[in-house]
Amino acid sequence: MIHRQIDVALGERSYPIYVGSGMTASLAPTCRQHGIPDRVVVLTDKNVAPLYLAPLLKNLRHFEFDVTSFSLPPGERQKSLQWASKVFTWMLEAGVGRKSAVIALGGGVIGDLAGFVAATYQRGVPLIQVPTTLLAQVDSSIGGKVAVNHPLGKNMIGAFHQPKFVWSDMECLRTLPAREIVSGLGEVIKYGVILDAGLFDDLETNLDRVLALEVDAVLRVQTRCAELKADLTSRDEKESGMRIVLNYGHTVGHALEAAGNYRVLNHGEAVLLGMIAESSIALALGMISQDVHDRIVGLIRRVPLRFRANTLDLTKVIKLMSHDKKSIGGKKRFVLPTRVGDVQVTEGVERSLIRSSLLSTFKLYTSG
């Protein structure tokens, strides 16, 4: 059932958000009362198909929608303009028209490659979002930012395209391997530290029941993520401002992901890892006292992230960082920590500080 309802505000471009648990009954009513179009894709991944790919097109087949799938393999290296053009293929060979919908199941990589191939199939169709990892349900599946990967960056070939609703079921997180959960929490904690002391507070003192999946702690959670999502986006839907925000633990995040050629480390994992190494600038700079600083890297470090430094080329990392597109002129910028709930846009910090600020994370996960 759905237990709330957050909408993002963008005048004729506004949808509602909806969380609960045990919702896959309710999809397709809820398709037909935002008047999706009869013919609609689900493009999913081969590891979500087998789990819950059936009973949504039974669904939706139930309400008399013309539905079809298409299942990609598993993984970002799948976010490519290469996997979008296999999309469109098969759509224009099985007479896919403009009156048509795509839904998006999956984790963030599908939602990302979903999106993209909807907002540039025939200049634009209608999308769903229906988020199954943790990540995908607090973070990437609102908002409307689309992308594929380049070699030379993540996420380097995109657009905004808004979807018209986001369903977000945390029955799906049960079946998700640990290691998602892990990643999901990467976003969870991001919001904490640049919005929200509140929240902080409360992943500080359940971190171990949101690990757990209890349902209160995890709705309790992805509500709350949800709302500042929702918020942020309303307020400036193309990160042309205070958007901007959400990029805490990303500018280090993206390149370390990339780094380890999208193998070593997903999404989440490397903004665990990039908030650290963020916190850690910030510290050096006077942004943020040690006690802050204490605070993010004691929280983080409660979540189970298995990584180990030496898989990774900190030159390389360095390196990738000049592709990311939150540089200005050459300029690397940051959006560093001054206090748990604030953080402050920062430029032209050090190459130097950069490092040992990515040395000194990595040093919390050398083995041995």
Ligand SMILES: NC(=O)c1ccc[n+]([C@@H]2O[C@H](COP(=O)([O-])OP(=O)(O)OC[C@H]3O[C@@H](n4cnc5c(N)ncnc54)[C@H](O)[C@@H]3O)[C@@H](O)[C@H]2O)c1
Second form
Amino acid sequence: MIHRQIDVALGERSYPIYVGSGMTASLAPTCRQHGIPDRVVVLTDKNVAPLYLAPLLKNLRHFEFDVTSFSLPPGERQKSLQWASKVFTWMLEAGVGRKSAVIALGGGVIGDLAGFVAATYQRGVPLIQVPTTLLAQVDSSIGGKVAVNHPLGKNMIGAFHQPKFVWSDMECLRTLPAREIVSGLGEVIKYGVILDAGLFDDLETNLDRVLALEVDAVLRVQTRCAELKADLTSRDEKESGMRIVLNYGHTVGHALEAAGNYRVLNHGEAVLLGMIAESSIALALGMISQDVHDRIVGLIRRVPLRFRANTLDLTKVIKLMSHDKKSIGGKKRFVLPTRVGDVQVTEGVERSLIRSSLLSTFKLYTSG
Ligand SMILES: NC(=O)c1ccc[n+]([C@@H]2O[C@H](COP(=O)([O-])OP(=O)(O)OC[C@H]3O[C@@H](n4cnc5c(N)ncnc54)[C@H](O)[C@@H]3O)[C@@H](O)[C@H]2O)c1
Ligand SMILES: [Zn+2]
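Alright, leaving the form predicted on its own aside, put up the form predicted together with this ligand.
To see the whole picture, the full complex is given below, headed by that same chain.
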């Protein structure tokens, strides 16, 4: 059932995000309603395919879509030009023409890769995002940022390509490994800190219910996050201004991910730690009080993140931060909290402060 429809207002590129629970049967009719071409390609990964691909294909075929699918191995490593190229070859060999659409069925990796494929295949074909992880449902499937990684940096090759709609079914979360729920909570908590004290309060009260995947708690949080991301996207589609606030926790987070070669920490886990470190920076700069810092750290610490600090090399993390593409003229830009629900972009943070903030963050995760 569709619980809520949230609209991303972008003129002729506007689109809805459907949030709900148990919605597979309505996907094909919704495709029809949105004028999706008959020829549809579903891109997914080998973890998601056995769980969700067959019912989706059956539903689309029942409504007379001509649909084929391609499953990639799972994982961030597949978000590459090499894999995009393999998909292009397969699509060309299969005779997929311009009058076709791509469905991204999977987490953020598939969403970003399939989105990149849709943005560039024969100069662009329609895209439908069917996110199956919490992170993808609250964040990556919304906003049109699509990309693959380059050996020299994450998301370095990409485009803006808005989907025709986003299909966010929380029932998919039931098969998700616990670690991926933790990862999604990284982005969820981020929304609370950067934009919405009410969401943050809700999480303080109901985090355990969200972790237990109680339907109403999850749908409420998902809906709120989708609304916030939709609103930011509407106001700053190409990330030239205020959408930068989404980068809270990410300046440090991206470096943490990369330092562990994307194996020690996944994206959302790295963002959880990045938010602690960046909150420490804000505290040291006098931008937030100890109280606010304690609330942020307190909520993040309740998320069952499995990480041991000795698995990452701190010097490497700091070195990697100088490659962050959000830096302008070599200066690192941080999005730092000023209270719960508000942030400010800050430049010129001393290296020594970055180091000490990382150290204090790592200290919280030295045992267990
Ligand atoms: N485009 C954006 O705006 C944006 C925003 C945030 C993150 N991202 C990107 O998103 C990616 C991370 O996405 P992610 O965390 O979803 O990772 P992911 O896509 O790798 O999915 C995590 C794991 O869960 C598996 N999986 C997915 N759905 C499942 C389900 N329902 N049941 C069981 N297993 C399932 C996947 O196979 C994978 O092993 C990163 O590449 C990041 O850069 C993009
Ligand atoms: Zn993120």
